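Given next, in C-alpha cells, is a single chain: the form predicted on its own.
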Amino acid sequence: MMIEDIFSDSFLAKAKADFNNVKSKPDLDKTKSMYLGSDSGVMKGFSSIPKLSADHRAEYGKNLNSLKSKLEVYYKAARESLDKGTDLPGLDLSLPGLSERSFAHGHKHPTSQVLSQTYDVFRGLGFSIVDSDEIETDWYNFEALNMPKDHPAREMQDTFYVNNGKSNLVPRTHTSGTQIRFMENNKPPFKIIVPGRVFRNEDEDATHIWSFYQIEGLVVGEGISMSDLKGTLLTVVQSLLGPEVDIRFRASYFPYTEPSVELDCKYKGKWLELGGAGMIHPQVLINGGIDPEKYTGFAFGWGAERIANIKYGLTDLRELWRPRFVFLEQF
C-alpha cells in the first residue's frame, strides 16, 4: 500500500472494519501491528516527514496525527469489547457495579509524559529508540569517549563505583556509552536516541538530583553538520514546548565533541540551559570503528527531568521524585 493511500476514506473503513472483526488477542495484536505497528503506513509517514519541504510539513504531519489518532480509538475500541468479553479468573459477581463505587484513576509521572513525547517527536524524525544497561564498564563510560583515568572532565561526573572487587565497572553516569557500542555493530548511516536513567554522585539541590533519564541523541552520516545539529534541535525543542520557542548554542567543551556547545531554549522570554552537544569528535569516531575521513556526525544530550522543570514550570527538580501526589496529580 503506497503511503499517500492511507489518508483515504477506504483506508479508513478497511482499517474500522478489521477492527470490528477482531475475535482473538492475538487477532488484534496482528490488526495493530498492520496499522500502527514500526511498518505500517502511518510510522512510515513519519518517517517520511524530514524529506518533505517546509511548506508541506506541517499540514502533512497534522494530517498524520489526525489518523493515527482515529486509528487508536477503532483499536482501544476492539480490545474493549474484547475484555468485555473475557471471563476473568477470581471475577467476584457480587460486588456492586462501578456507579456505587468510587475510583481513583492514575496517569503518567510529568517524567514520562516528556519522555513518552520525546519518542513521539524523534520517531517522526526517523530516529531510532535503543536502550541499553545501566552497569557500564569504564572503557565505554569514558575512556572511549577520550575521557582516560586522568582526564580533568571525569571530576565534572562524580562517579559511583560497583564493589564486586573490579574497578572498571559503574553505573553508568550518562548514556553516551551507548554510542561506542552501537558504532561499534551497525553501520552508517544512522540517527538514534539513547534514554535511560543515569546516576552521579553529587549533592542534590533544586536543580541537581542524583540519578535522572538522560536522553542521549547520535547521528552518524555523509556530510552531517552544524546546520543539521540545529536544524534538529530546533525542531525537537518547538515540538516539545511549544513554535514560539527559540534556541541557541554557546561556545563548551566536552572531550567527546569537537566544536562543543550549550543549548539553550528561550522560554516566556527567559533563556534556558538544556544540555549539552557538538560534532563527534574524530578519536570518538575510531574508537567506534567508523572512518572519520569519510563520516561525521553529530551528538547532544539533556535530562528528561530539565524538560518537565520548564514544561510545567516547577522550581525544584526533587519535587518530581518526592512522594506528594497531591502535588503531582497537578500535571
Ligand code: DAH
The other form holds:
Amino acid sequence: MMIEDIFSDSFLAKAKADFNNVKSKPDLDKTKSMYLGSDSGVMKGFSSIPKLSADHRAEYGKNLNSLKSKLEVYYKAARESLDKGTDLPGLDLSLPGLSERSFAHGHKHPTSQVLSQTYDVFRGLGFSIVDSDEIETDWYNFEALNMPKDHPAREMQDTFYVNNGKSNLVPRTHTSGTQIRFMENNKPPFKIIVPGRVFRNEDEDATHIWSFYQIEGLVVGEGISMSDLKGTLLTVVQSLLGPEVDIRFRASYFPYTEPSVELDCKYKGKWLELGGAGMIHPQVLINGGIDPEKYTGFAFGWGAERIANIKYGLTDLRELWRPRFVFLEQF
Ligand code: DAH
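In place of the form predicted on its own, output the structure of the form predicted together with the ligand.
The complete assembly is shown below, putting the previous chain first.
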C-alpha cells in the first residue's frame, strides 16, 4: 500500500471492514500488524516525517495521528467483540488443541505409579488403605512386634534413634508397627494395607537407600490360613508384574510372624526377592488386643521401589530419589 493512500476514505473504510471481520485472536493480530504494525502505512508515514519539509511536517503529523487514533478505535472494538464472544477476556478459542501443539506434560513419578497400581490391586481385593505416622515409638516399632531391647532381630533394621531425653522415638524402620496400632482400634475381620515411608541408617549404594516406601499388609479373621496368604500374594504380584510371573516362599524368620517366609517372584526367568511375610505371631495378636484362640491372620511387607526396580529394570535405586529429569522422563 502506498503511503499516500492511507488518507483516502476507501482506506479507512477497508480498515474498518477488516477489523469488523476479525474472527479470531491470530486474525486480530494479523490485522493489527497490517494497519498499525511497524510495516504499516501509518507507521511508515511517521518515520518519513523527518524527511519532509518543515512546512509540511506539522500538518502531516496531525493527519497521521488522527488516522492512527481511528485505526486504534477499530482495533479496540474488534478486540472487545472477540473477548465478548468468549465471555473470557484473553481466551482464544481458535487456538489449536493440545494434539497440535507440543506441551511439556508432567507425569507421575515411577514410585507413585507403582504405589497407585498397588492401591488399585488391593482395593480390588477388598483391602482398605490405612495411613500412619512416620515417627513411631520404640514400643510399636519393635517391642510390640516381639523385639524387646537387645533382641538380635533389631540388628536387621539399622535405626535412626531420636533421643530427646523423654521418649523413645524412631523414624520408623518399617510399616509393621501400624499392625499393632490398627489391631488396637479395630475389630476383626479386616484386610488392610499400610503404605508409607520408612527410614534406615544405610550406607547408600545402587541397591540400598536410607528411605524408601513400604507396603505393609495385614489380614485378620477367623480361619485365615497360609494358603490365603499365598493366594493373595500371587494375585497381587501377577497383577503388578504380569500373569506369567510365578512366586515362591522361602523359610525365613521374623519375630512377629510364625511361620515366616521370604517372598520371591520369578520375573523374566530369574528369581528375585520381593519381601517378607508370614502368619501373625499369637503374641503380636495379643499385643494388639486380639484373641489368638479365635482369630488368625497373615502379614506381609515389601518395598515399593523394589517393584519399580523389577518393572522398569532399574540399575540404581538412588535415581528414584533424585530430581533428575533425564532419568524420570523415561517413565
Ligand atoms: N517389616 C519387614 C521389613 O521391613 C517386612 C515384613 C516381613 C513385614 C514380614 C511383615 C511380615 O508384615 O510379616 O523388612
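Throughout, rigid core stands for the largest set of C-alpha atoms superposing within 1.5 Å between the two forms. This one's a predicted model, so the numbers in the text were calculated from it and none came from an experiment. Numbering follows the first chain given and starts at 1.
- Relative to the superposed rigid core, V73 undergoes a CA displacement of at least 2 Å between the two forms.
- Once you line up the core between the two forms, the Cα of E59 ends up 2 Å or more from where it was.
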